[in-house]
Every structure is written in structure tokens, then in C-alpha cells.
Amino acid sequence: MDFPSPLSGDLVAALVFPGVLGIFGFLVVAIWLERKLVARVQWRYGPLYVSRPLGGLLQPVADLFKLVFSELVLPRHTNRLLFAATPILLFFAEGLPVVFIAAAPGVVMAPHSYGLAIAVVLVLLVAVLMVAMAWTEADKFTYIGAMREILLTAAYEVPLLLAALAMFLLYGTADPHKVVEVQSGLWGVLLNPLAFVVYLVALLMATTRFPFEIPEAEPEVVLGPYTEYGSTLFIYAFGANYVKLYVLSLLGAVLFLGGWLPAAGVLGVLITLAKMGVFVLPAMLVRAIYPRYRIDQALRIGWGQLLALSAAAVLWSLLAAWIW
């Protein structure tokens, strides 16, 4: 039996990036960075009390410990096993697509000729667990959050799928390594800017970031699908959206920004990580500068302008592929 070497690409991908350490490291840094960026835009300090010399970087870690040692309450009126299991399943299912996305040449857990297509499908299927999580809580406020989640999911899934399809048609492949290789001359964002715009807006909708923070609805007191969760279970439920942001940003970096080009190896991994910021930073900053849409406004955007743009992106790719 052949065992992977300590520095094999699949092992690095599983343990470091984009795997376990990458996901959990992103959670800590992203939550801290979002607070600091929003605070800076709004002329505030942001987290600073914990680890002041580090700019409050350890505040998310302190919040984590606080939640872990908080009392875990399991409602009597619901199936406690399902209540506890669904947020955990949701958290890990959100990270599953990274198995098929390469972060650098050979740095991928499960190489597949349709790897990126499989990742897109997995991203779209995970929404079912979000609805299941709200259903197991058996609370009228979570049902409202679940309905909003279903409506918003239906509005972004088709445009997101069409944006990815447009790029697959343009590249002639869904293999992550070949997709990046095709972009050695020109990045996908320049080859099909319409698909990039659709993908970026769909990313905000998929992760329920502002201005699409509709299922949670914090100004309405309740937290939608997360209303009944606390302690460790809230960590999984709350962190799931950050994991999805991580996955979609990584996928976007490979699809539109040339992935690890122009380097390889460790430098290529760092370049991929830096390109993810093109998707992560706007998703964070928009919280500070844009109001929340109503559900009807969000649905009008998803089924109207966004769907039309995604269809135009597919036609653009078909025309470009025919000309080339």
C-alpha cells in the first residue's frame, strides 16, 4: 500500500489550505477583519479590549470560548437529536466543496476532471440543511426565517449556476487545473465580466451578506433559522455562512482570477489566498455602507436583473467560444 509523503499535495490541501486549518483560520480572521473594517468605515475602534497589542485579533477566540462554556439548551418541544445534529452537519457540509477545488498545482484533496462543477453542485445542495435546521427548531420565528431562506436560495441558485456554466463553456472544461491553465493569457473576469458580476452578487445572496441579510433579520430581534441555538451549536450555525463565503471566494478565485497564476507551490497557494480577498473584502465592507433589502426587493433582483445578466453571460461565452 502506498502512503502519501508528508508534503504531498493532497495532504497539504486536506490539513493546511484549503482544508481544516484554512477554514478555521479563516473563521477567526474573517470575523475579526469584518468587525475592524466596518468599525473603521463608521469611525469606531472595533474589537480592541482582548489582545490590544494585536488590535483585538484574539477577540473572536475569546467569543469562541465564551460560547463553548455557555449553557447548552435543547428545547423539549422538538427532536433533540435532529436539533443538535443539523447545525453540525450544515457546518461541515458547507466546507465539503473545497475537496474538489485546487489551491495550487497538485494541491487538491480529490482531483477530478469535473471538480469545479461538482463543487458548484455541492454549494447549491447544502441549502437544504439550512431549511432542515429551521424546521427542527419547531418555532414560528424560525419558520419565517426558513421561508425567507428558501425564497432567497431559489433566487440566487439559477444565476450562480449559469455564471459558473458560462465559464465552463468558455474554458471547455471544469477541471480546476485546466481552468487555471486556460487563464494564463487572460483572466476569466476579463473574458466574461458579466459572469463575474453575477457571481459576485450571487455570492452575497448565498452567504446572506448585506444587503441580502434577510433570513436572519437582526433588526427584527429574532435570528431566523438560528433563533433557538446557543452555546456550541450556535458556533456551528453562525460559522456555516463564513465557511460558505470561504468556499465561494476560493471557487471564484479559480474561475475568474487565474487561481495561483503566475506561480506554483507555496507561492501559488499564497497568491490564491490573496485573490480570495477580491471576493471577501467587498462582502465585508458592504455591511457598513449598504442598507438591507426587503425580501421582495431581493427576489426581484434575483429573478429579474440577475437572471437576465446570467443568461447574457452564457450567450457571451457561447459566442466567444464559437469565434475562437
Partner chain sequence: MVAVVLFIALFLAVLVLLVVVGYLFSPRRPSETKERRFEAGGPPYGPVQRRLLMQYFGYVYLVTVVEAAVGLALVAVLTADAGRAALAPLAAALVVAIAAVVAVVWRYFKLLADVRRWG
The other form holds:
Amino acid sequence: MDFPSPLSGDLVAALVFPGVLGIFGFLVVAIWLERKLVARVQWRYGPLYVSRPLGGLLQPVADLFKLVFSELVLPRHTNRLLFAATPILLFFAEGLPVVFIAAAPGVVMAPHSYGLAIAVVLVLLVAVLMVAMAWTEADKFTYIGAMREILLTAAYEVPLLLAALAMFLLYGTADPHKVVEVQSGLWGVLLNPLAFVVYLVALLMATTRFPFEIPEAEPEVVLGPYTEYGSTLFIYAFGANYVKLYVLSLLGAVLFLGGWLPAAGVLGVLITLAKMGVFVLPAMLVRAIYPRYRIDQALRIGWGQLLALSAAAVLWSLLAAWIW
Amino acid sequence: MVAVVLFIALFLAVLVLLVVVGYLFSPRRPSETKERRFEAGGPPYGPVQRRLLMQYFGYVYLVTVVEAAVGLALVAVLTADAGRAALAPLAAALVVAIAAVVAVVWRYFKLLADVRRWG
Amino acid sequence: MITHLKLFTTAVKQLFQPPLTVRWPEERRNYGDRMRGFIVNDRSKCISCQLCEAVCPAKAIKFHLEADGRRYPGIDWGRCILCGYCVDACPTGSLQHVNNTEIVWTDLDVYKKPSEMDPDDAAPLPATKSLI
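Let's see the other form, the form predicted together with the partner chain, since the form predicted alone is already up.
What follows is the whole complex; the chain from before opens it.
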């Protein structure tokens, strides 16, 4: 490892990337990027006046300060402790899967031979906390949002698991290091493009990006599961989906795009970061492209085309493993 | 292990700290309106205008069953021995499991996906 | 699949279009010389006939007593729709449009009180950053 001496790989992972700094940094960059990209597609400027030389990159930071120092209102009808705790737990749980994902050889907090599988399962578990948060708020809109969240989870969970299964079958392991090692010849996206497509669509569903932005559909249910929140708690409730996007892009970069290959060390971390863009950029851009599906349409996609595609991906992997 | 503990401690500390800072240092002007529910979010009353479609519970039921099967498949794949000889029974089991899932979904998909039958 | 790829390529193409938005007040759009902008009153010509008040469809113009013992029109810019009826109705031509269409104020109080229709008020705002 070529990190400065007091920092070992796992400490870098915990503190910088993919740990704490990475999560909060991604929050800032992703929100800015989304606003900027959508604005440019719509022939606008987007955020500009805060830090003009950087193209308004510090606008989300300014928003963050504004939100942190705005009044924290705990509604009377809720359990005040739970009301404050659930968004924190949600945000924390969304970030937890990065513990098991490696960003470069050795840059992983908990090396585990089933690491990526555990990460996938942790990602899927978070929907429970989202529902808990909506339930604590005790509001009609949050109930409806939670119900939609459950149904959307029902739509993407099986395809996402099957896509992961297809890749694990192909690699024969879920250890992030070995998975990337296997991809040194051909990347996973070329080994099994079907699984990649399924993963990309399931990622859009899981992070409720645009065609599937059903739980927080603004014209219908205000802000869905986080209607009641303000101040810092709003950052957590709202930012949790961005953290999920971060985790799933990192997982996707390792599973499908060869992770840190062809480098290692600091350069490897940067390469992983760049490869995450393959998942992040479309997820940001879809806001400018798509209208919103109805919930039954999303379910039909999930259990129709997407399930068929993911079953085909598993069969493809079986065939590939047979030949290889 | 140190890294995991450090990550969890630091992450939670930052999250809690931001809330505490906001709570302590933000200007406060409490009012009765602020502590109420957001706009029309109160419990509904009067005649029901629109029901949640029963159709959707079919999907939720489906996912609880299918997910368990896929989870079993994941475990089977990850714990399987390496080599082509071990692949054959695993592949057969996987194909049967996925075929069963697809067959069930295929059979009831039209019924589930047709909103008009449930509205 | 191909439809979605087309959607994405279209969006990416749009990314590199120059923005249409005008970054006011740094950029100004040219509306030509005959736009109906601010309405100003030349008090040396005004005969206090109150025709402008009578004709105003938005009821934006009200007359008020000044220190010299005469009544002059004042305009509520929150109501004015810049239709120009008052300018047409004015028998002496004391009411005139000015070529400044940016009906904006940096001070809420100035906006709230009925404007005296002083030509000085109708000068274009300076292009400073402090306005944002």
C-alpha cells in the first residue's frame, strides 16, 4: 500500500473513501450535479451565484448550512424521540453497506468472503426504516408514501437480487477482492450485459430516481415519507436516497465495471470513483428525461420485463460458467 | 475491526452533532401552527373517496415468497464448491427454482397487472 | 430499449446547448425602443383632469393632493398592467411611457407607496450584484 504511514487501507476506507467523507462529499456533489445537469438539459444555468468560479458547486453546502441553522420543529402529535431518531437511523443504515465494499485492494473496512452479498442484503433491509420513519411522522401523506415505498420495494427487490445472484454465480465468490480479480480479463458488464441492465433499472427504482419517483411524487403526496421534516432532519430524510445511490453505484462499480482495475492504491480509489459515474450520471440525468410511472406500471415493469430479463441473466451466467 | 468501529462512531457522531447544533443554535420562535400536522395530512374522515387497490397485496405476497427462494439460491451459489462437477446439480436446482418463480408469475401476471379488475 | 437510448442521447445533446435564460441584472434583453415601460408624469404639463384615473382598467391610478395645492396622479405598480390607456387618454401628453420595462424595486417600501410617477424613479436599475 502506498498511503501515508499513519493511515492503513482500512482507516482510509473508514475516514475518506468510501467512508464518512465520501458519503457527505457525494451528497454535496450529487445534489449539485443533479440540479446543474437538469438545468442544462432545460437550457437554464442551474445553481450559479454561490461560488461562481466553481459553477455553483457550493450551493448545496450553503443549503446545508441554511437547513442546519433553521428551526427544528418537532410536531406535537408525534413521539418526539422517535421522530428525531428515525431519519438519523435511516441515513446511517443507508451508509452502512459501504463497510463491506472495497474501493481498492485493502481499502475496505471489513474484508469478508461474503462481503458483497451482505452489502446487497443491507441495502434491501433499509426500506424497513423508511417505513418506520413514515409511520413515526403520523401523517396521511407519509402513510401513502410508505405504502408506495413498500410496493416499489416489492417491484425491484427480486430483480436486484437475481442480478447480484447472476454475477456471484459467474464469479463464484462474493469477496470484493476476488470479484475484481476475476474481472481482470473482461469486465462484468461484458460478461453479463443483461444483469447490468437489470441492475441499472433496479438502482433507479431503489433510489426512487425519476421514472420511478413514486413514493415522493410531489404533485400527489407532497414529499411522501419525509413530508413532516425540516431543518437537519430533512437533510437526512432527503439525503438518504442519495446515500443509497452512492452505495449502489459503488457496489455496481465493483460488480460490473472491474472496480479499481487496472490500478491499485490511491489511483485505484480514483478509478473506482470515476467508474461510479457510469451509474450516477444516468441517475442524475433521468430527472430531465422521464415522466413518472404509476405505481401499478412500476410493479408491472418489475414483475414483467425486469423479472424476465433477470431470469435470463441468471441463465446466461449459468451458461457462461459452464463454458468458462 | 478498528476501522468499522471508527466508521460507525464517526458517522453517527457527525449525524447526531449536526442535529444537536441545529437544535441549540437555530433561532426559535415556536408557534402552535408550526407544531401541527402538515396542511391536509390529518386523519381522513367522511366517505371514502379512493381505496388502495387490493391488487397490490398480491405483489407484496409474491415478493415475500419469491425473495426467500432467491435468498436460498444466493446461499447455495455462494457456498457451492468450485469446479464444473459441482456446477451441474447447482445449475439444475437454480433452473428449477427460477422456472417455478417465472411460471407462477407468468400464470398470475395478467390478473395482477390488470388494474381494471381491481378498481 | 432503443427508445430509452434515444431519450438519453437527446438529453445529452441538449446538455451542450447554450442556456436561454437571461442572467438579469448582468445581462439585459433588448426589447426595442417602443415597448410600454414605466409611465412618468411631466408635472409642468399636467392639468389634473383625472381622465387617466377614470380610464384606468386596473384602478391603479389615484390622485393625491400635493403641497402646491393641486392634485397629481400617483400609480400603484402592483396593480398597473402597463396597458397604456392613461397615456392615450392624457389630453396634454404629460403622461408618457419610458423605454424601461424592468418594473423592479430594491426597496419594498418604495414599491408599496403609490409612486409619484417621477421620471427619476423610472431610471433603469444599475447592474450590480447586490440585487441578487
